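The chain below stands alone, shown as structure tokens; this is the form predicted together with its partner chain.
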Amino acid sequence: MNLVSKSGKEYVCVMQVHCDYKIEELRNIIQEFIGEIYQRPPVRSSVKRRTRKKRVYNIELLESEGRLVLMRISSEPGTYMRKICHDIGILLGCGAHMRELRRTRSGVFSEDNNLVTLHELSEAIYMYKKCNDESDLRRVLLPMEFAVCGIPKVVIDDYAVDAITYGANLNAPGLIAFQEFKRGEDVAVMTLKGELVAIGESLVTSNEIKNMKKGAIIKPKRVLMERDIYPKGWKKNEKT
């Protein structure tokens, strides 16, 4: 979950400016908000109101009509769009506020892939429960594996799976394939069937693996697979 909620966001937001303005002037001010900004969370906020540094990746002015401005903003998580609108207003000299906001992307999940409404979901559930037709529900449910799209992955042997679900480190002999990663990076541990087992922190870089015969590679931080789905591999290893 953290993987999604702590990754980059994209919003589309409507800002209302409190006076007439020149569009060129507004464009220039918006440009200044791209990059690192200092922001104090608004009065009604769920975090401590301490000025913090946030990175805004891009702001795009999509449309403007009268005093209403439509913008697309992509930023680090925890950036307040309401505050950005307010601050743009201050620089314009007359104030502005946010009218409407919609998040269009959260991590790897965007509006473009499989976005469903509550209505569609409830219909899909109805079809499944009452008519035994699971096809709609299958369209709605994305396998949890998609959440690890944006991070490096490793594939492990069937016999290494259960030990990981019990919290053991992934050691070199269990590794079958890997994507490149750095030390200390989040890496997803997958089975040969493409199932997500766990997300862990890498203890080495992927370059070092090639010469490794034994030793720990990944320390699991969050185990997602249930225990005992795969056979216990470590008992057999102890005997041999």
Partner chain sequence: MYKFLEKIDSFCGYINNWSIIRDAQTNDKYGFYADKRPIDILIKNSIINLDKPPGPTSHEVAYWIKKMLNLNKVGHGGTLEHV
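Swap state to the form predicted on its own from the form predicted together with its partner chain:
Only one chain is given; partner chains and other molecules are left out.
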């Protein structure tokens, strides 16, 4: 869940401007909020009210009718949409506030890919438990590997898998392939079959790995695969 909550977000929001305005002037003001901005959380917020830097990836003005403006905004997590609306109103010179807000994407999860309601999920579980029918459950559930689409990955040897499920670090000899990542970054540890073994913190950069023949590369933070599914690599090494 941390991977999802800390990933980029996309919203559709309705802003009400407190005066008549020229659409081109509004477009120009909106463009000023794309990029890195300074933002102080609103009075009613769940975090400490101190000025923070946030990155807004894009703001698209979708539609306007009277003083109502429909926008699609993508940003890094923790960015307040109602504050953006408020600040746009200040630059317009008359004020504005957010009327409605809907989150349409969180990380790789969006309204366009297999979004279901809690009621639909409850029905699917009921059909599986009471009627032994898993067809609805298979339709609404996604493989957990889907959740790590947005982070770097390493692929490991089968004999390194079991040790990691017991909490061991991933060492250089167990590595088969890797994507680029920085030191301290979250990295997904995958098997050769594409199964998710664990989420770990990189102890080195991907560039450093190229010259490594031994030493730790990834420290597991969350193991997701059950133990003893893959052969025990350390027992194999003891025999040899």
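Numbering follows the first chain given and starts at 1. Not measured: the values here are computed from a predicted model. Definition used throughout: the rigid core is the maximal C-alpha set that superposes within 1.5 Å between two forms.
Once both forms are overlaid on the rigid core, the distance between the two CA positions of Val43 between the two forms is under 2 angstroms. With a cut-off of 2 Å and the rigid core superposed, Val14 has a Cα displacement that falls short of the cut-off between the two forms. Smaller rigid part rotated by 17 degrees relative to the larger one between the two forms (C-alpha superpositions, whole degrees).
Taking the core as reference, the C-alpha deviation of Arg183 between the two forms is 4.9 Å.
Taking the core as the reference frame, the CA atom of Gly174 shifts 2.5 angstrom between the two forms.
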